[in-house]
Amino acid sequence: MEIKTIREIFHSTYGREASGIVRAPGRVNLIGEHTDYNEGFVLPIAIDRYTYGVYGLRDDSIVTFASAQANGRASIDLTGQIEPGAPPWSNYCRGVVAGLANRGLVTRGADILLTTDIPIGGGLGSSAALEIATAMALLAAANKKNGIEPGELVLLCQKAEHEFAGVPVGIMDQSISLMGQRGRALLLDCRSGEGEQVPFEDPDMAVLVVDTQIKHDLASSEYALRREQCHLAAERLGVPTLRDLDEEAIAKGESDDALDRVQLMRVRHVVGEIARTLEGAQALWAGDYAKFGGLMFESHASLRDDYRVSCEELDAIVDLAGGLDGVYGARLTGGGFGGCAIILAKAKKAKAASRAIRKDFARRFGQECPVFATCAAAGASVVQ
């Protein structure tokens, strides 16, 4: 998105010039799905799609929010009690305001416009980008850009999503949006919050994002159910989280009848996915994209069969990609039940793969699926 256009949208919304602009990227999780809330490992990249926070200073204690993509506005008085409210999208912002205000980091009002080119609801971290962009805009407006440590801001935004939006997310999306680096994937330990930057920059390799533009209704309820199933399984096996299990423990749990069939499936995915993520990071360090691609296919099969979060559209994309020349691997990314799939391919074969995917998807499902190439981008920053 052009900065000039963003400033013009702010002016048409608020009738004055903007004071500054920040941006926070979306993300693609290369591997490590549904492991974050089990305190496991994930391996995302920040992508070159962003949510922008355009702000104008005020002389009072009122913070207002408007969105270029969604209806309604929100107005918050920093001197009062900050609670969830309408419109629904503003709750991601309200929670961030509350967290920063409680720390004394936001005391002055601002008008904030939010606009994005991240597919909303596509499993690319749009909610976390909204939260991080909100926080960055408020901190920049208060001249306190360095007023909070990155790890603390991640937890603040996660809490905002839990308490104000009612979504029990892990820390992956906020972490990569804030701490991503150009040309690097982030191997994130979701227990300690510590990360290792892994090389992910090769001109001969391409990442394609395929957006099904489908979001099945059961996504939010099933996400919460999966979390509950994992926590109950960990409790029955006597461990803090599924992060603490290995294949031997799973076999013991099965033989002791400690887990029912569904719990066993969920545990099998999480334990296997954590192992695949660590193995995948080593493959990237070695530049072994064929090995990494194989792990992606294994991840998708586990998400489809054991975690049951895929759908017909995502399966069709991954199945087709597996037979295309130059494709290393493919899998769903995000929570599942729709959203996006990712494909790792040779750069010279990426355009042909993209055409084949679009054509086959339109034939099978009667609608287009946008495909775009992306790369490992830098995390959140002040633009102007």
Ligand code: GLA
The other form holds:
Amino acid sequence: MEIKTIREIFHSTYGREASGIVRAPGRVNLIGEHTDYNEGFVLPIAIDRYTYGVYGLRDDSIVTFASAQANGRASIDLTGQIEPGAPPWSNYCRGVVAGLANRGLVTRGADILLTTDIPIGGGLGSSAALEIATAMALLAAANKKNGIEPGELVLLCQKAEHEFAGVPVGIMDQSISLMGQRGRALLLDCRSGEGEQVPFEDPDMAVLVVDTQIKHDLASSEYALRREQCHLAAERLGVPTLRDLDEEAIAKGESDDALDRVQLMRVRHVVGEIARTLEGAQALWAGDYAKFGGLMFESHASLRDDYRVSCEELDAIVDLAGGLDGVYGARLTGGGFGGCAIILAKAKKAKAASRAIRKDFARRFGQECPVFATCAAAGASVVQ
Ligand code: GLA
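Form predicted alone done, so how does the form predicted in complex with this ligand look?
Once more the chain from above appears, this time first in line as the rest of the complex follows.
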């Protein structure tokens, strides 16, 4: 997105010049799905698609939000109680304002415009990018860019999503949007919050994102249900989280009848996926994409059969990709129930793979699925 255009949108929205611009990227998770809220490992990259927060200072205590993509505006008085409200998208912003105001990090008003080229609600971390862009804009407007540690800002944004948007997400999306580095994937330990930057840059390798454009209403309720099932399973097995389990403990759970069939499936996914994520990071260090791709297919099968968060369209894309020349691996990325699949392929074969997927998807489902190539981009920053 052009900075000039972004400034123009701010001007036509608020009738004055912007004071500054920040941006926060979306993400794709390479592997490690539904492990973050089990305190496991994830391996996402930030992508070169961003939510921009453009701000203008005000002399009062009012913070306003407008969006270039969604209707409605929000106006929040910093001297009053900050609560959820309309329009629905503003709740991500309201929660962040509340968190920063509680810490005394926003005291002065601002007009904020948000604009994005991340598909909204498409499983590419658009909610987290909105939260991080909001936080960065408010901090920049208050001249307090270093007023909060990155790890704390991640938790503040996660809390905003829990309490103001009602979705009990983990910390993956906010972490990568803030801490992503160009040419690196982030192996994040969701227990300690510590990350290792793993090289992920190679002119011979390509990452394709296939957007099914499908959004299932049950996505957030099913997400909350999965989280609850994991919590209960850990409780029954007498461990704090599923991160604390290994294959042996699962076998014991199976033979003791401690878990019911569904719980066992969920546990099997989480424990297997954490192991695959660690193995995947090793494969990337070794530049072994064939190995990594195999783990991606296994991850997808586990999400489809044990965790049950895939859908027909995602399965069709992954199946087809598996038979294409030059494809290392494919899987759904993000929470599931629609959204996007990712494909890791030889750069030379990426165009042909993309063409084949689009054609097959249109034939089978009678609608388009946009495909775009992406790369590991840098995390959130001040643009101007
Ligand atoms: C969503 C959540 C993340 C994570 C993924 C599944 O993207 O925001 O915290 O749980 O789903 O891996």
